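Shown next as C-alpha cells: one chain only, the form predicted alone.
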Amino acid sequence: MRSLILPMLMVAGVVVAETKPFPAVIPNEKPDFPISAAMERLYDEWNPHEDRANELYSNFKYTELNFKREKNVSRRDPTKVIKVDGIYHVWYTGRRTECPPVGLKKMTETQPGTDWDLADIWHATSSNGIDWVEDAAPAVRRPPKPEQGHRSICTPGILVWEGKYYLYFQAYNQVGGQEYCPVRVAYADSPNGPWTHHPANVVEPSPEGTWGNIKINDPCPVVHNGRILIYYKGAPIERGPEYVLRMQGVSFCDNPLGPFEASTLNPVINSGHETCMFAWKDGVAALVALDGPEKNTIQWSPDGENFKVMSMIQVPPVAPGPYCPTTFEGKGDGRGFTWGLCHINPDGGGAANESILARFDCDLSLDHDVPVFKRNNLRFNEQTYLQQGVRLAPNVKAQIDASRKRLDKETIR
C-alpha cells in the first residue's frame, strides 16, 4: 500500500534516501532528506531561523553623548555600567595632557606616547545612561614612583563583590607593545570612593615563552558559580607572524584581591582586541571584536573556558562596556544586557587622540525583544565607503597600477 512507502528508494540494488527540495517555509528541526553542506550547517551550527530566532545576535545602534570635548583629553575603554540605589556608575581611561600623543620614542615625563599614556582612572554618573556628569577629579589616580602603574593605569575593569566595589586596571611604569604589565586593583565601600591602592599585582603575564608573557590588558570580571573570573587580553614580547598577535585568557580566584590562578586551557579565546564578558543563563558570553578569526562573534561557553561561536555580528562596538546587573550575581541566571558605553577613536585611529565615549544599544537580553536589532542585512551610506581606512589609500593604488600588466590577464586566451 502507498501508506507504507517509506521515504527510500532501490536504484540498482541499492537503498538510497529520496530527495525533496527544500520547502518554503523553514522547518523547525533539521530535514530526514538529503540536503547539502550549508545547510547542514544551518541545523548543526547556526540557527533556523537566521539571526531572528538566535538570543545571542545584535546589530548596534550609537548615540553621541554630552561629554565635553576638550583639547588633549581622551575618554575611553569604559567599565561596565553598575547602578546603585537608582544612579548609574561608570570608570574609563582619562588622560590629560599638555599635548596629543607624540610616540613611543619622542614621550617625555608630560608628553604621552599614546592615547592611553600618562591615563588615570576617571568616574562619571548619570540618572538615564545618556546624560552624564563627570567627576572633577579622577576617581583612582596613578600611584607615585617606584610603585608599579607609575607611568599609566588604565582600561578598568569593576567588580562588585560583596558589598564593596573594585576596580581593575593595567599598570604601566613605561607605555609600549613590548613593555611589562601586569593588572593591578583598588578598592572602595561606595561606587563614589575613596579608593584605595592594593600594593601587590593581582594578575602576572604569562611564563616566559607563552602566549601572554609580557602584558595583561583589558581585565574583565564576571562572577560564574560563586568564583571570580577576570578575563584579559594577552601578548608575547615576541613580534612577527609566526607569534601570537592578541589572544584572551582567564584567572579565577575566590578573593578579589588574589592570588589569581590562570586556567591551564589559556588562551580560552583565540580573538578578540578589547574583552567584554558577561553573565548569559548558567554560562559566560563574549563580545569578540576586531582581531583574530573569530573576529566579529558572540560566543558562550557553560564553564567560563570552552566558548563555541554563536552568532557573526556587524559593526560592535570598540571596547564596549555593558550594562548587565545579573554579571555579578552568580546565581546562574544571567539575563545579558540591551545597551552600554563604548569608545570612539574621532579619526578611526587606535591610538588617536581625543577619543570620546558613545552609547550602544542592542538586543543581547533574555528580557528583551525589539526585532530591529535582528536585523543583519546593514547597509550603508556612500560616505561610509569612501572614508579614511576604507577608501583605497593612494600608495596601495599604486601597488595595484603597478601589478596591473602582470596579473591582469585576458578572459579569454
The other form holds:
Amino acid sequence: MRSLILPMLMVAGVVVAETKPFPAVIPNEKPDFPISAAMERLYDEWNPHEDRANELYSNFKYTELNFKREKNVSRRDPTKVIKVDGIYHVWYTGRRTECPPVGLKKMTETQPGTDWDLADIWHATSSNGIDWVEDAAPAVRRPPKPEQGHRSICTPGILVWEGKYYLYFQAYNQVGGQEYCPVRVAYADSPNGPWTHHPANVVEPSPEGTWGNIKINDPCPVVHNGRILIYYKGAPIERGPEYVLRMQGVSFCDNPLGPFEASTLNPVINSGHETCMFAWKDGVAALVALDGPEKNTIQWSPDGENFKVMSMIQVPPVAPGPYCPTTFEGKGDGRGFTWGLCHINPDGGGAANESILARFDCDLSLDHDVPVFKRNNLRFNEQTYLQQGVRLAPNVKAQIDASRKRLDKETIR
Ligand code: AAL
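Same protein, different form: I have the form predicted alone, so give me the form predicted together with 3,6-anhydro-alpha-L-galactopyranose (AAL).
Below: every chain and molecule of the assembly, starting with the one above.
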C-alpha cells in the first residue's frame, strides 16, 4: 500500500519508488521515500528523536540510605512512597532473625528459609526522602497461627483510598517456591497505624491448571477509572520448561477489601519479576524488569490490561516503590515519578542474605526534564564485568572447555 503514495520514477519502463539518502536533520514525520525496516520501526514503534524524546524512558541513579546495617536484619520490597502532611512514608518486608537464611531444606521455627521468611511489615518516615527513620516495631505483625500468613507476611503494596490506608501483602504459612500464597490486607485510618488485619484473603491464586495457581506475589495497587486494580506476579505449582515460570496479572475491585475479580485476559504482562505499575496519562504504565522476553522495558496500557512496550531500560531498580501520588488519584492524569526506593541484595543474589533499601532517581515524569536521565550509552567499570554473577564461573568454564574440541574449527583461508 505504502509504495502507492511514494514518489515514483520510471526506470527502463518500470515504475520504481524514488530513493533518497536519509538526511542528517531527523524528519519529524516518516519519510515518503524507501527506508529500511529499522528506520520504519523508528517511526512506527519508537520516536524519531529516540529516547531523549520519550517520556517513558529513563536511566536510574542510585543513592545509599541511612538504614542501620545489622547482621540478620533485612529490608526489602518497599511499597510506593506516599506523602501525608509533609512526611514521606514507606513500608517494606523486614526480617530480624537469629541467623541468615538457611535454605528451604534446613529452615526451622526460628531459622529462616529465605530472605523474606519469618518477616513482618515495617514502616519508615522521612522529611526529605533521603534520611529515613524506622519505627521501633513492625507496623503489621504476622497474625497468630493458624491464620494465613502466620509464618511470614512480606512484599507489601500500599493503597490510599477514600482517606484510608490499605497494605496488601503476601501471606505465607510456609515459604518456598511451590507453597500456597494468597494476598491479604491490613487497613488503618492513618499511615502511622494502628493496622487491623482483614480476616480473609483478598486475592487468591488462579484455578488449578492455570498460570498462577499457587502463589500471588508483589501486590501493587493502582486506581484507574474509579476502580482499584491490584497487579501481581503469579506462578503455577508445576515446574519445568513446558510451564509458565512467572508472569503478571491484574484483578479489579470497587472495594479495597475485595472480592477482587481477575482479568479474563490474565496474564497481562508476559515478563518481569517484582511489580511496579503506576498511573500514566489516562492509562497504566509498568516497569518490567529481570525476567522474560520483555525484561527491562517500560510498558503502557490505556485500559490496564493491554500493554505495549514503550522503552527499553538499563540497570532498572529491583522491586521499585516510586513516589507517585497520581497513582491513587484515579483522575486519568497520571504524571509519573522522579524517585523512589528499591532494594539491593549486597551479595548480588536474591535470597541468601540480608537486603538493603536504596533510593533511585530518574525522569519518568511528565512534569520534569533532566537530560542526564534520557542518555544512552551507559558504560561500566571493570569491577562490574568481573563481579560474581557476571564473570565467567569455573563450572561454566569447564563446560566450555569440554565442548572446545567439537567447536574449535580452523578459520577458512
Ligand atoms: C521478591 C518478590 C516476592 C518474592 C520474593 C519476596 O522480590 O518478588 O517477595 O516472593 O522476592
